[in-house]
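Starting off, we have a lone chain in the form predicted on its own, written out as structure tokens.
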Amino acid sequence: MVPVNIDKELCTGCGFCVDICPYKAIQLVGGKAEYMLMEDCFSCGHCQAVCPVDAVSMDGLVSDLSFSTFSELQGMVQPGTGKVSELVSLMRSRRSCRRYQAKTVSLNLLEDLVKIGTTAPSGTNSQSWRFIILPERDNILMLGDLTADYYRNLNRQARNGILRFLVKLSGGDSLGKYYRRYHDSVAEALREWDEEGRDRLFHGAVAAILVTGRKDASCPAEDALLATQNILLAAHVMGLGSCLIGFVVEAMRRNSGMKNKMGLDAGEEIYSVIALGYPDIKYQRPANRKPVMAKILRFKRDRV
């Protein structure tokens, strides 16, 4: 929690800090607004930020987040304006890529991808994620590395058909279903890792920046994902090139020894891994997208 301070002489007491505050922390006294209920704010700063006259301020958080690689334009984009037609255009235009450069990506420009990744909301404002940013190619080799024993092992146990007849029986197919779908395609990714050098996994990005969560927040995935969402567009304008790689998020949520080599805690989560470089293909037209599913819903109250 982060303390509210308000500016008496200066608030005009309108009363909109009272009117969005979530947990109703802020009263008019005397026409003034005034921080009442310490114990229930969680420091979303709505309050700091509708006020007119510029009567509140929050101990402990920055308004500049100190950009290095591009100035940041000050003030708000009012809901109405900016344009949607560029917005959904940049949103159609990021494609995951599967081919870079081996030109390095500077340390400030990562850096600046994991604050412009911080701007996402996040349940009660917890903001309880927290980036791992990996600069150079041999730590996306170390990382492929811990990837490849993991799946190596899991390989090995799901070709054991009494194994997977244990699982089964103990109520779930996982290891089945791994079997059917995946491992066929994994140990020939693993082949061409060992033997080749290929890398099938991270297709020769030069970084990557992974997102974690605290497991106690209310909904850390939720959070975990919306930052990594920003990430992806903000890398796309600033001309790199990303990809998710699930098959490493899979392996670190399973595996003790991945979570310490990348300084997880006990109370964090792994919930994406981003691939990052310069892209070394060029995409000529936005990929078809299914038929939208949306269904409609409408009721009427109960009322007794």
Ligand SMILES: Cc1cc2nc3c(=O)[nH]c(=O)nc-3n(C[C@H](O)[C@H](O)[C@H](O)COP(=O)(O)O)c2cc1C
Second form
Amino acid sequence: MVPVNIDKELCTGCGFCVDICPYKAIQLVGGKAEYMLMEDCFSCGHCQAVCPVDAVSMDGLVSDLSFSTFSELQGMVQPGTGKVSELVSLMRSRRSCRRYQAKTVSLNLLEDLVKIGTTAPSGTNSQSWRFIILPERDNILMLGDLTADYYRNLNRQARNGILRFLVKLSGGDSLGKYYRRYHDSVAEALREWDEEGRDRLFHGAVAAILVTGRKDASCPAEDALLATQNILLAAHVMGLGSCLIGFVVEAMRRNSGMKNKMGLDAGEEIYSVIALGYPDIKYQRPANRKPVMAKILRFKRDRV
Ligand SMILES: Cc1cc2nc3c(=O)[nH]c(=O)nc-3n(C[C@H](O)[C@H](O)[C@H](O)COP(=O)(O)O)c2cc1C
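Switch over from the form predicted on its own to the form predicted together with this ligand, please.
Let's see the whole complex now, leading with the same chain.
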């Protein structure tokens, strides 16, 4: 928790911070806002953001994210003032990239993407995500080798009918399902990786960002995936192609050796692996979508 400081000289007692606080951690005392140090306060900073006279500060949190590849606009985009057409166009134009140029992505750009990731919401404002940047193709290949070892072993187990039977007896058919759905295509991808140097895992990406989170945070998976989506959209605007690599996430989750190698500690889980690089392909039109079916519910409240 980061304590809130209120400059009593500046405070006009308007009470905006009192009203906005989700935990009543601020009260008006003698016409001035006063912060009651409360365990529940999760340092969301709404009190600071809403103050008309800038009387609220929070030491230890930074307002300037110090991007190095672009200048951030100052101020807020107030509701109703952004261009929804541009936003939606950006969202629809992002595609998973599976063809990259060999060109390196600068570390500055990758670090800026991580900072952009941290602008996402997080459960109880825990911001407990962590990011691991792999800035070189060699790093990607090493992670690819570890992933290939994992699936080679899994394929070996899945081919074993007795093992599949025993797993089924113990209450699940995960190995059988894997065998039926993935074994053959994974075997072929492994053969291509080993014999032809063909990369059907990262698709030739030159960099990657791994998004992890503290397992004991309130919503670590959601936090990490929201940060991930920010990164995917920003990467597109910054000229990069990106692709989520679920196969690596799955391998890392089940293999502590891979986690150790990637620098995760025991309290940390992997939630996404984002392959990145300059695209070697240009799409001419956005993705079509399945027709949307939203259920609309209207009912009368049965309590008064
Ligand atoms: C959780 C998740 C895991 C994914 N894993 C992979 C993957 O391992 N390899 C891959 O090529 N694409 C992967 N993708 C990309 C999806 O295939 C892609 O998002 C989907 O086909 C829609 O295409 P689009 O992203 O171009 O709109 C993954 C996407 C998600 C959301």
